[in-house]
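Only one chain is shown below, in structure tokens, and it's the form predicted alone.
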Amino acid sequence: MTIWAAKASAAKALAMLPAPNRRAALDRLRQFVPCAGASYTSNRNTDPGPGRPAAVSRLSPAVRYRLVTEQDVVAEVLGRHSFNAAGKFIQEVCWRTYWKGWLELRPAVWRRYLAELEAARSATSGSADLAAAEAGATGIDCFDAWARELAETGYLHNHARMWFASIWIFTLRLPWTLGADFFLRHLIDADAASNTLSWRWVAGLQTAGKTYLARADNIARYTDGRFAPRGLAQEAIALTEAPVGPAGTLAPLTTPDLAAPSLLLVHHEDLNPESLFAANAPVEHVLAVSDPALLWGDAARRYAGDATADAAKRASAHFGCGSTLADALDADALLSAARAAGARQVLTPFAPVGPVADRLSALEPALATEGIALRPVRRRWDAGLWPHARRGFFAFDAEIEGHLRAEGLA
């Protein structure tokens, strides 16, 4: 492929998402729904390539910074399908809630994830063939394609993900937690739980001994023969780590005051907040960050900024109030922010275990020093479902179908 056809690929991959914003998001969502059932089903493992249509939704990153949420996707979809014809598509949406849940009762995964990245970081510096397996330029026709579509687009079908992470671990014998961190840097649509547990799960580190071997011939079938990788590892013996420990519980979350006059911090955790507070919430102002420290890449920082900047005009509409842009979640903007608004609490989306979480946890004494109480609200679809990510996923997708009922969308 000229590098002329490969950046007009590249473009038109960029094209297939759904552009920073919920009203974009929301047009891709009601386009793909009519797809969603025996079609997704049947074709969700194929990956055309990039700029190729596809059965997969590409609302991936809409839903990660949840300029749509879980929620408004599967009750689109049961408006047109049962549960039973949409339940593969179903189920997909749910593995992100899942992750999220399993990290949510288990931080310390995070923790540890975090010091051997570090240590791997060490152990490899100056290393070929990492540099070789970023550049694309490993030899291995698929990986390497990926590599580069991942590079240019920050996005890949998830199938090709799961083969990209086999061929990183087994073939390649390089650090996973190195490869989870590419795939950080460049995706668009990576978070923390979804990301980290993934290639653990790859590894065989999630459910333990359990592996994914990525194979020529299913390669080769799943991308239209457009590859023929040869020399990939012909067993995935699972690499192994300390117990992980038991499951934790939610931790609980003070109920904020409704009658205390509050500034709403929007982050790129959670960008719908008109559907997670009432307009007559009492709502002063509204400080929308996207502070690019908390996010690992270009394109995510493009994109959750634009998108940061979409829920700040829908969050201040929402509540008739002004609203103010920042790029740093910090102490001082924060509580100027706070101060003018003449505020007694922050009122805000809970951020799932990762960056965004880390720094409120930071920033939570520095306001109540000023006696300003920080009151993450948690939404009924996580508090509903994360206590069930405590085994593995079939036991949480038994449980999938009784809360959507219990929500009144089933």
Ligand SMILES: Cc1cc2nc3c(=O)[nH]c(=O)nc-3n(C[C@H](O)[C@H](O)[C@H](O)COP(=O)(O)OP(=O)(O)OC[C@H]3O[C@@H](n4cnc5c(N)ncnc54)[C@H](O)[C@@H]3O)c2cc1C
Given for the second form:
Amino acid sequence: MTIWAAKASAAKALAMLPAPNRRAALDRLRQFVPCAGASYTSNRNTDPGPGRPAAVSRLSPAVRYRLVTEQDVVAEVLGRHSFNAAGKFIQEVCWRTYWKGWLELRPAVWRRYLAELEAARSATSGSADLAAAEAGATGIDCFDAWARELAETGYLHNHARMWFASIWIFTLRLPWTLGADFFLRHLIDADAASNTLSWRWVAGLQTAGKTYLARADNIARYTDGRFAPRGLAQEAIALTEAPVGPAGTLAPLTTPDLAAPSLLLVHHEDLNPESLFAANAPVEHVLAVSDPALLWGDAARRYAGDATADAAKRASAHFGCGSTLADALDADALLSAARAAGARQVLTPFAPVGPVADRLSALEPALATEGIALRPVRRRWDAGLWPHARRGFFAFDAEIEGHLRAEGLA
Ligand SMILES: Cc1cc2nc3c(=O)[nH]c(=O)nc-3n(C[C@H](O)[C@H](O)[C@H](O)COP(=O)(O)OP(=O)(O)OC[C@H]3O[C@@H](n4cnc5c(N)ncnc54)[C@H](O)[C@@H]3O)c2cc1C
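Form predicted in complex with the named molecule, following the form predicted alone:
To see the whole picture, the full complex is given below, headed by that same chain.
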């Protein structure tokens, strides 16, 4: 492929992702809904390549930042299909909920990943094999194409992510943490839970002993014959680690004071505040922050920055108050906005395990010194489903339909 053709194909692939605003995400969702039944079930494993129509929704950047929530997605789909007809698609959406819940119940696994990543970085400093993998110069046709596709478009099909991670770990024998980091630095939908736990799953750490082996015939079949990789590992022996402790419980949250003048802090972990807080909540002002230091790559930073600006506008209209956009989630920004609003509490969507949650915990004492309480609010979707992510996915899956019925969705 010429450089010009590659650039044109990357631009086309980028245009196939929903633009970073809720309107575009809802439009994409509604376009996709008719395809969420049998067509998704039969064809979702095929990766036709960048810029080509696929059976999957390509909604993940919008879902990741909650321009549309899992509940929005499932409700739209169930408006058109029965639970059984769209079961596979709903199950995939709920994989995200499962991963988020699983990590929430075991935050030490995220900290372990970060520590192992640092160690792997030191151990591979200057490694030519690592540089070749990241540059897409290994000589394995599909792997090299996906490395470039990822860097150019910020997206890879789920099956390509599985094959890529498997080749990284079992054929190239590179540390899995560096592969997970490579994904986080390039994916627009880069997410602490979905990414770390999917890489762990491929490596045989998540379901102890069960690995995912990328096979040449499977790759050729599900890429419409675009690739014929040679030299792939013929076996995938599971990585091992010290045992992961048992699942904890969700941190209890204090109920917000619905009479206290409040600042609403919107952050890129949940850009749908209008479905979380009623319009008559005592919100005096909205502070919407997308801090580049709390994401890993530029494509995600650009997307989340624009999506946060969109959320600020929506929140301002919903609560009938002013909004400020900021690019640093720090004590200065938060305290000066809270003081200016005369706020006694900061309401904010709950941030799951990851950099935003860490930053919020660090900021809480600074707010407390001025008598301002930080009040994160968890969605009913998360509060209802995350506690079921204690064991494997299939136990979790068994809870989904009941939850949807209880919520009036199924
Ligand atoms: C190694 C690896 C790393 C991954 N890293 C991320 C990541 O950083 N962020 C991320 O959002 N997803 C990640 N995924 C999951 C999945 O690949 C993407 O969510 C999916 O490719 C999104 O494409 P889509 O919107 O077209 O999916 P669709 O098939 O249309 O699915 C609809 C939605 O369901 C969710 N979803 C679907 N499959 C999965 C899955 N297996 N796990 C979790 N959620 C899922 C996504 O929100 C997606 O938008 C990873 C998967 C693997 C194997």
